[in-house]
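Okay, so here's just one chain, in structure tokens, the form predicted alone.
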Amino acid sequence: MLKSLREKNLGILALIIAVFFVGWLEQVEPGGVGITELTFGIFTFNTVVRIGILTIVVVGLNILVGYAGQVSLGQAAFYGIGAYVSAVFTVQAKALGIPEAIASAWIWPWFLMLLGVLITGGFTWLIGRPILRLKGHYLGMATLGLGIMIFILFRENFAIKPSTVIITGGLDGLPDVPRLSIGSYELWPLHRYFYLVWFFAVSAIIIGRNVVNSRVGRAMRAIHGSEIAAEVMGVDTAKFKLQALVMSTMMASLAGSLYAHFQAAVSPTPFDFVASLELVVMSATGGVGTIWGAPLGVTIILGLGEFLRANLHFLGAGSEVEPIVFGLILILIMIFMPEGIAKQITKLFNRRKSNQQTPEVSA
């Protein structure tokens, strides 16, 4: 037992061994060599902070869909939530008429970030239940709905003109959301930012592996089997499928926070419905049945995406021929890892080990 508990906990320690050593080479450039030029260009350090956001995020959907068996198309929508929870109340602080001293105090964007997960969650846990009564494709297209309704109302300013009051800035969003600090302590620049985004990604990761190694993972692997054979046996389909979106959901809106204060700006283009579907396409890519998926789908496609703009582009094809030839990779990662890369890693890693202590028969 002791042995399975170490061998779970040293892919968490080696993340954050990655993490450290990333953050000590942007910083430090040993020979004046940085991530960028490690990476031969693929990944720069404001990339790598990006991955821990989205990572967050796919975390929630992994459990959601992985594991749940649900089906999300609008996921991009409640990581918008946090994102316009936290600019808002601080830019349009003034407007809204919360006072000056709250407003300028370096706790209040900690405080945004805790109630746009609250607000998220509880918004969910309203609109959950009816929606988590549909199945299959009718659920697909449930949570799609929702979630372009959700992305026009950012897109238009909740219909309200702009002229009476600015909410969310339409269009072009809302600029100069202040950086997040801690007393005096201001969590910028980018390194100091990178290792706060980077504790909140590996504390998804560790929670979302103690969930689903948990009762409740448990029961939620059986409503994905099947989910009349878990109503037989006595599981609560309902309230499990329902805390299962509750959890992706508030995972989605606290990333759309640090996204807020990582970017100083917000517009409504990254919330959108093609945003949602490339979170899905991470997930599947990295493995939707499993935790570690997520870092690793995000990592893959966001550094995919900047291989092919910048090769592409080399070579004088045009915009055009980027989605084409990213579609093409991704169908052939289905075809032959339909459950994901990281699947397939543990499953090639447990056949060789499977092999080296299998002895040999001598003749």
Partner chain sequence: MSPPLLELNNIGITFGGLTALEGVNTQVSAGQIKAIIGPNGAGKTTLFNIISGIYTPTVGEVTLNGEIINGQEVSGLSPHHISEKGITRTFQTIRLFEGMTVLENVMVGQHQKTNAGFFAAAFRLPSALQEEQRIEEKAMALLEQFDLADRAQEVATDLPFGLQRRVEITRALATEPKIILLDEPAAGLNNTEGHELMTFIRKIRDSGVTVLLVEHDMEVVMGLVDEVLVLEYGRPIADDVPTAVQSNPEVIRAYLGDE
The other form holds:
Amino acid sequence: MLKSLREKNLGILALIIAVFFVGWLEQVEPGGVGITELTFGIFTFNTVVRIGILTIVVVGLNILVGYAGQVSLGQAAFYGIGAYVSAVFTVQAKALGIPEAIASAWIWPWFLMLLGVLITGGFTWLIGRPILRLKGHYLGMATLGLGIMIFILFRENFAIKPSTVIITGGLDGLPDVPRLSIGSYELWPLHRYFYLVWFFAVSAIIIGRNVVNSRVGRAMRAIHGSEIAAEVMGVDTAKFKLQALVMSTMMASLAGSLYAHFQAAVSPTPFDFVASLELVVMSATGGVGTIWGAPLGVTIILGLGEFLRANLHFLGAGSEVEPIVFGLILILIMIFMPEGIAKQITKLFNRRKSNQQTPEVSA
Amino acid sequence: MKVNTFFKQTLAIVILIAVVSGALYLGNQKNFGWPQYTQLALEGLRGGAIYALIALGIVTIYNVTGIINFAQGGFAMLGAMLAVSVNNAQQLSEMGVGLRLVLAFFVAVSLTTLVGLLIERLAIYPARNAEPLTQIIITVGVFIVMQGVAFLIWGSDQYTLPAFTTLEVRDMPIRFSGILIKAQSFWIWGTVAIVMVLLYYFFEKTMWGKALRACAINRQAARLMGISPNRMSALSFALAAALGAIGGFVLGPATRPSYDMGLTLGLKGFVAAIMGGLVNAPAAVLGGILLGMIENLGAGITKAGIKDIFAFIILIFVLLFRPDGILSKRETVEKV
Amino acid sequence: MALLTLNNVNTFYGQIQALKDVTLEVNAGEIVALVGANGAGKTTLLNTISGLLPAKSGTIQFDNQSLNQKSAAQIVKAGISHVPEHRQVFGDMTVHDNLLLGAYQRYRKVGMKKVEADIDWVYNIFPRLKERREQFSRTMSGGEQQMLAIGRGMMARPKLMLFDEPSLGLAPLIVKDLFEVISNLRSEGMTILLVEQNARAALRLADRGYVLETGSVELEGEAEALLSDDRVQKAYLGG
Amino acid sequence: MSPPLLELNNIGITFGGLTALEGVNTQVSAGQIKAIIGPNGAGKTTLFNIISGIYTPTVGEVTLNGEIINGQEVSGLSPHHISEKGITRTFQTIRLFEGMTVLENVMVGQHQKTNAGFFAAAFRLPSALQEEQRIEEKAMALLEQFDLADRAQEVATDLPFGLQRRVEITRALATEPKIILLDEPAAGLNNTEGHELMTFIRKIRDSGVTVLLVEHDMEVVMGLVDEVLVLEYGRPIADDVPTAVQSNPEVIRAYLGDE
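Given the form predicted alone above, I would also like to look at the protein as it appears in the form predicted in complex with the partner chain.
Once more the chain from above appears, this time first in line as the rest of the complex follows.
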């Protein structure tokens, strides 16, 4: 057990080193040139930041889907709640009557980030129990419906009564979301923000890993294996399913806030139904039931998108081919590697290991 | 358990009363009278009929294969867009509009059916033993590909199809004492009604239809009769694709078909199917019709922009209170 | 001459080996009873013969052809009809439709006229079914459903019929009627392999019998001899 | 005399109008091994589902040490509550937790004996780590006791079938139950494994846990148990010591048919 823990810490150490390496590369050759060259033109620095943000969401989703076994097809909406809380209360502070002194304080966006997490967590805690009583397809449909409902609210033109300001910005969204700063130290240009994002991403991976390797995580995995068997082992399945959901939506909300400050704008599209499914796909590609599957899946899917966008025109096709290729690859992954790439790698690894042990086993 | 049921029922009734009175209040704010409500309901009935068709496709596939087909809305899109292509084809410009539409119908339905069959063979069949979530993602992938190909072929333009009555883009409105109905609505209702009758005939009177039903009721016993579940799976996709295409075709003149019309239609179809309990075809039809009317009434008394939200509110309520569908009588017994 | 021959058949349910080296024969025109306690592998054996479960090893020969690798549909076509346990009639379909589906694999070849004639043949044997022809089969009593399941199996016009616990959950009087029907089927020229937990009744009806215990054949012989063999009771209730 | 450990009073249950069990009365005293047998569809597993709290009986109640733990008036109790009170079980089809090692499976059994929450786990608070250590030792001790220690780090569902059975039972024992329900523990086992299982079950009883089992393998039943309850069509037809049940004409008729 201790040995396996040390192996896992090694992975995290490697990740942290990689983060600093990428950050250093950016400072040496700004504009993502270094990364781009190193990755044969697939990843820009910008993409690396997006991978960090989405990793946070997918770690949460992996805990919910991969460990607790509860499907969410509406996760992008919770990601959106964080983004919109951060954007609306900064951009529309004046219209909402928030005193200038508060709204311009450096700590205000950080507070909003926390507020978003609490709102999202509180909301899913309230509605989670009845919804999580549903199973399989039905749970998928309910979360899908929930996600779409929230998305429609982002998209809608809600005006604040005395003025005519549309608080969410409707279809156009909200521009000019401020950058984050600590005191007077602005977390921008991008490489500074990059460190912030990856600080959260690595923390999410560590927390996720700690949780799944604990009593709580074991209970969740037991629920995934067999809800009824978990019950007779004394696990309050309703409670732990709810905890997994709340945790995953809080992580999504946090990532959403980071996204809003990164893009300096929000609009509804990144939080729609297709985005929710893309998150599930990232989680499934990386491998449900492994925390490391999260960064892996996000990297593969985002990388695939970038790669297609960058290279398809060389093949004489326009960007419109991208979704087709994306969809086809998705289908192929699901047919041939339904357990995800991380699981496939682990399996390969284990097979090699067990091959070495064969004489012992057969004895 | 008993207390729980009682609580649930009371809660459901209280919510229902709150919703109805809230709706009436909002309607009053807008000075709605019976004509307005009827108008809204009838317009909703038009969409509802299409949802019903799509729901029928979803229910058919689910019954036979256990897969929830996310690509179902794509079939409707394909039906409408293929019809547009035939109608706009230069080579056919000599032909009369009416004849062209008839041709468009056959091309749209047969090609879409073929696509349905191909999808089943290429994407669904290889994963027939996979986990439900995997299968759902595969159908999502299929939908993304379908929509992508449609964008490639037709671009992002919104097209028009001539209305079946006038054979022009502008349809003929029919008036009944303050209520206004487009003639195309009657085509939609008529088509859906005819399709229902044909489907009834297919499932009740033909050997294939009976075999499909048998496969849905008890797959193992069906195998013992010599019925191949694999073939039935292909048949269910073909049938669902045809249903979707017919829906898209008749809806075409009433909307502006475009490559991305499938998503919303598909999702509404699901809600309708779930309202029917996912396995019950007549209940799914009723679900579709109710859904169309409720969402249109809801949008009418609140804001047009949030029309889509009602479908999902209904979805969640149905899932929580009547997971076996609005018509189901039995109490769910938890299986171990 | 043996109509059906199983040679060293092994079948698995996931990791559980449900059949271990089962070897048995059914001769044309015989009634063979297959008895044994719960979980002995009787149903698995029938499912293996009818192609619902593939055998992992061993050979299955029927009517001079191999049934290994054949699909359930091909096996029905070859002339084996399996009346499954718990009847498994199509509950939301009428009696008549259930019978029609029994002829699913041959209706195109022989034509609907012949199929309707066969349905009349079944109605003659089970007049109760004729009375209820338009009724949903789930609304019928257990005994009637069992008769329907048998009639549906007969509609394939098989050479060999497999029965899986037809007496399960039925009152003794109805069981008596049922066994009479099965015995009459033999006089119509059919060969029968009958699985029963109710060992005495099955052996009284059968020519020969096999006793299955935890997946393997423990005893075989003339039905008469097995009936008076103490080891049969032991197989059920231990020694 | 003290009340029996487990008592079933006039248990009945109906599903959609169909009566699955009716008038089941029986008692299990502490330290016994008792079997429930009966032909297919007699309602044995349904009875287990009632005792372990998965179903609520339509009539009657289950008492443990005189306290009602299942019945219409206490219908709010979930299986995990009943597990907490000291009844746990295994399943006819093995339900080990997929992807978890043998050790982790058994550690889940200790769930009720621990209380590290979400934050303690996420931030590896010392209290959580100590607790982990404690239950890991406890689980290892159990595995030692039942000869599974050398398999502790293997993925449970990859083990041979017979061992999976034993892991499932050990996992249930980790909940420190007063009574354990075993649903067909010998199903799918070969003769050697069957005999090992009998030794194993005796070992469980000797460690102070009362055993109630559903079993078809009569050799196991007759060689192991103190009392047998026989069900037919959801009704009890005999409740006695094995030898008496074996020669009971009602039981022979239920199994073999009329003479």
